[in-house]
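The chain below stands alone and is given in structure tokens; this is the form predicted alone.
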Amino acid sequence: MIKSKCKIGSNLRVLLESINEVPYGTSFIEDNEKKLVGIVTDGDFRRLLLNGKGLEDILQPSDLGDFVSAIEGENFDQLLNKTNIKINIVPIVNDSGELVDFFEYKHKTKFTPVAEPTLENRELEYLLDAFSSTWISSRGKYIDRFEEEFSSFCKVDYGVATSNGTVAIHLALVALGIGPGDEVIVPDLTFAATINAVLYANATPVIVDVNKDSWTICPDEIEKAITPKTKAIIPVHVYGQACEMDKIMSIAKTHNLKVVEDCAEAHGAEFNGQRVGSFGDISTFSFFANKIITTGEGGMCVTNSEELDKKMRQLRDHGMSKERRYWHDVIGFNYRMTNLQAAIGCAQLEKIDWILDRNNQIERNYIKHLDDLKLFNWQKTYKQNRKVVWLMSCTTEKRKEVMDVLVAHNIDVRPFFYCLSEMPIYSKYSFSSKNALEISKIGINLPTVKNVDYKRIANLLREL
């Protein structure tokens, strides 16, 4: 006999006594005909109180949320499939809708993050070496080494390490002389750091649409948005996909515009056999914890210009003269990376090819196990591009349903960035946005980590 029953129309004191009657902390709610109409857990009860209900208030049908039930005779697997991290108890009813039993199962599923750093090489060794040297701030051998090795990886001459990827973009713009009265063209589908850096420089961003298939900034829209005030373009190699750099550089040359590549999500990507980061006047990278390689926080500006390299180094270090210590020629910033961060970066860079190969294999595994579900449109690949996998990015018309199912089973997923043009603080800068708005609403990032249980994810999504 199930003790923890309560009738709709009872007051909350009776409901509490019902919940308190059993160790599983759940009351099954019946109507006057003894049909099950809902369940209330101790957590639900607390929410009722927090919403202003009192113990003498009557339990109304509107107080009950949706619930999952089973029909008498369903087997164990059928019952188990109705449970998840949030649903531990499934009431079982007969053909008349009357409660006859319940099924209880508590999941102990390990949390699967959407991304995590890979710190299994020489990171700790180098970090301890930097620590032991006492050079733990913004000078030390690992900073020089990381700048040299990462710029070499990008196939450029100079690298200037920074405290994060956002300030790297700002530093690049300031070094290029971008400021008040200047317009800078940015894509609508990007993280807010791109546009924020333009605003830090007191310039005016101009938001343009992206290509529907590649998700990257549309060269035709760049061309349309150019005015006499336009001074720069920031193409973003979003979600590991290289922009159409031949067209963008041609536009820049025709209109005498500066190009700052935002490569925060695309370390190692290529366009026509050339590494991203090697096209622009200055290019920027992020080494945030979820990026392809990480220094915890951190960034880098890379360039082939010795003049810009020197200018960025001075601006990064408070604007202090390199020839005369504590003499400031310009107003600068404290945008420096620490030797401790750079030590981690050096170890990360040693295995970047392995990380890129592993992420590519993760993408292949997802396509292999989930393609038959017909739920996802996978990120496009192009013959002229070497796309890299930062996150497992795809689109689906059932994004909410996919996210609800996976999150309920302790699997972290993330939607695409909101379009810049959608947010009130940026909307006044919008020039065009149609494709970006469509992509943003259906884009999703699946876990891009080792030991993903692809079969489990496929099974969870099979009924959608």
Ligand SMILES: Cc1ncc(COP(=O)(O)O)c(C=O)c1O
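Numbering follows the first chain given and starts at 1. Think of the rigid core as the biggest set of C-alphas that the two forms share within 1.5 Å after superposition. These numbers were taken from a predicted model, which means no experiment stands behind them. First, how it differs from the form predicted together with the ligand.
A movement of the C-alpha atom of Y454 falling short of 2 angstroms is seen between the two forms when the two forms are aligned on their rigid core. For L12, a C-alpha deviation of 2 angstroms or more is recorded between the two forms after rigid-core alignment. Shown in the overlay between the two forms, fitted on the rigid core, is a CA shift at P424 smaller than 2 Å.
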The other form holds:
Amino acid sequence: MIKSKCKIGSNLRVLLESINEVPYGTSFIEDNEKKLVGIVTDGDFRRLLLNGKGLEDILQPSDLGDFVSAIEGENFDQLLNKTNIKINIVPIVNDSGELVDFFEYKHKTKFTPVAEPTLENRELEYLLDAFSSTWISSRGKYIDRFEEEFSSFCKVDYGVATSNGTVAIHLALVALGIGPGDEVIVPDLTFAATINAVLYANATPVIVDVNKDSWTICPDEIEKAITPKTKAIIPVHVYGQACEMDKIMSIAKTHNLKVVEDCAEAHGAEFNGQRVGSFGDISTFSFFANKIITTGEGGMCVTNSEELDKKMRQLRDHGMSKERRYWHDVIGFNYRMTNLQAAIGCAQLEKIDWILDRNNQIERNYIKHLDDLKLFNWQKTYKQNRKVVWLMSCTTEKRKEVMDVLVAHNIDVRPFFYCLSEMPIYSKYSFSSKNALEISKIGINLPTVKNVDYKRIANLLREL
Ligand SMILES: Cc1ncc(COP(=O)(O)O)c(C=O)c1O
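Here we have the form predicted alone; I need the corresponding form predicted together with the ligand.
And the full complex, kicking off with our chain again.
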């Protein structure tokens, strides 16, 4: 027997009493034939008062908004799918439209982000140590240590820490002498930082398509796009997947091109047993807060060339001469990382293998719990590659529906990047883009954090 029923045509005082009588704060509104015609929650009631209604006014059909209901016999998952953060109560009606029961489900409102940094180990200890040392700008022991340890993690000789991953790419291009009149090949599916850095260098980007399956830059398209003006390629190891570095390095060698690997999303990934970051003339990383390891904001250029290391150090520091203080040989930048950021980076680096293992486990958990829904095509793994999981990445033809359901339940999801070629500010640089356009429309990143409720996500998506 449902207590909180109210007839259309009652006054608001009667309606309020009916809402007030029950802990779930909702009244079910019936017409004279006992058909359910709406529901009014305590929140709806407040809105009626704010719209100028008084307690003695009559409840009119026009006071009722749309409502979600279920038919007698619907199962738990069907009922659950009708609820979300805002809809806690679903009335259940029989074939004649009469209220027979209702379903109540209070969603956990805790937000599940797509990514979050894990800062609970030695990060604070090192940060405080750097802070107490008073070396809080860009000199201090943690800078040297982070550069040394991160470059050795990449199996590369030198590391030049920068203020973020975007300026790292710019610094690399300038150090390689890329400038006006030079063409630089970039993939269509990447974050805008890759192409922006080329434009900062006043060079001309040439956007080429990616492989359909791996989502990484297509070597055949690189070859097709080469002109006498081409000076460099920026392969991006997008979403943790290593590019085909054997083919790319061989194209670069044949055409005498520089290679700047953009490894912002792929710390620790490997191609043919070799770490990304160790193929190119210079390779760049990002340590933004959602990256595999973070320094808050931050980046690094790594290289095996002593000469490029020296050049980048000078350019990073306003182009100041190493030998003669306040003497500037070239126009440089302030692209330095602080000792405070580097302190966090050192602590992060101590557990990078643990983070990579954890993210792999997260990917396995998603596949285990969601594979049978037949909704997702998981990111491919290749025998010759060690893919890393930056963000759980997959494609689905039902991206909008998946995103709508998850976002309504406070679970954050991200669509893949828009293709560079489809944005008006970059479209004039487009050479080819077919696969990238398709992937970009169906790609999605799922939360890659601890405590993902995989079963709940599976239940939420089951009816799609
Ligand atoms: C592929 C790629 N390149 C470059 C960057 C730029 O890094 P940052 O945000 O540290 O400037 C990012 C990160 O956001 C990225 O995903």
